[in-house]
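Take a look at this single chain in structure tokens; it is the form predicted alone.
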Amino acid sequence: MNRIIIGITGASGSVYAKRLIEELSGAGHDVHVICSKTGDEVFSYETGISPEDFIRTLGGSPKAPVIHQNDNLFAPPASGSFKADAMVIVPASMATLGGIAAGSLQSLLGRSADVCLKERRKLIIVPRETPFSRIHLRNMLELTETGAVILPAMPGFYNHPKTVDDIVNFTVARILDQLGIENTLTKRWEGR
């Protein structure tokens, strides 16, 4: 079992976070969720359910996720002594990405990402914006050089997706691969 922090920001792509949380929670991992204010609004708009209500629907999972308020800097993920294995920010807005790169976010989400970097824990950032500006690319390079993994939501099509779920599962499978968690969400490339 892993302890994974999931950060959700105001970028479009909440379905990636929703699917990742379902997968981790269903497998019994200890999941801690932090939403920015706009992340909460976008999640509700795109999925038709608030993050809090969605988390409640997972109460029957082997390990129900815990949701933390983004303004609560006394929450466990704000401390390096909270032994999280990794953090995934999905979807990641460019404002959040830039704030983490500059070390200047005054929120639980930003502090948790900073803790992962300072403690040399895995930080996976899934930007969902296109095209990238030069500033975005510089911030991504800065974070990569600091130890973060930048994993844009860019699906492959060699597995011949038939549904939107297939496309979402491709990216979620890549995130799980980076976390070292086995999964069968998508068909893997085995050559022609």
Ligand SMILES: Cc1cc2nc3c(=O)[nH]c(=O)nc-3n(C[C@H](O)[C@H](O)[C@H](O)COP(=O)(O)O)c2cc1C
The other form holds:
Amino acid sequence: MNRIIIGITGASGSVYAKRLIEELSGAGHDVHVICSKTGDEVFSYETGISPEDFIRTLGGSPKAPVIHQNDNLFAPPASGSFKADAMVIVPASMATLGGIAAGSLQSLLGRSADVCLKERRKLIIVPRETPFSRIHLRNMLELTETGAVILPAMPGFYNHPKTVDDIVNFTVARILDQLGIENTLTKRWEGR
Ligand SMILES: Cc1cc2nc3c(=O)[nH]c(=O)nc-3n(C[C@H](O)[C@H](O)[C@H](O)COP(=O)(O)O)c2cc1C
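Would you mind giving the form predicted together with the ligand, to go alongside the form predicted alone above?
Full complex below, order starting with the chain above.
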């Protein structure tokens, strides 16, 4: 089983985080969740449930996720000695993305991402913004050159999605692929 840190920020698209956590936790992975303040608020606004209450509903999963407070720099993910396999920031705001690119974030979420980069661990960033400014694009270039994977929430339509769930699953499946976790959320392309 993998130990995955999930960072949730105040970009739109909390449903991606919700779906990903359900998948990982349901499959028995060790999931550690960190929400920024706005991430917490946008998650509640968009999904109708707070991240804390949502995590509580997963109590019956093979492995219940752990939630860490973003201002608690004493939490395990703040240290490189806490051996996480990967971190996913989903959805990632331009503010957090820029802070990580500058190495300047003071929060647990920012520190955990910085730890992933310095330890050469997988950091998957799922930005949600449109259009992008030059600053956004430059920050993404900086991060990809430092080793992060920039995986925009950018659904494909070749699978003929019928529901919002289908569209959400497309991006979550790509994240799971990056994590090396087998999944059947979408049908894989096998040609026409
Ligand atoms: C409803 C709502 C939707 C937002 N959507 C986005 C978004 O898609 N992308 C983005 O970069 N910022 C978005 N923002 C702005 C961020 O929340 C804001 O920049 C905030 O400072 C991000 O802080 P954080 O990165 O610490 O979560 C949104 C804000 C709100 C209230």
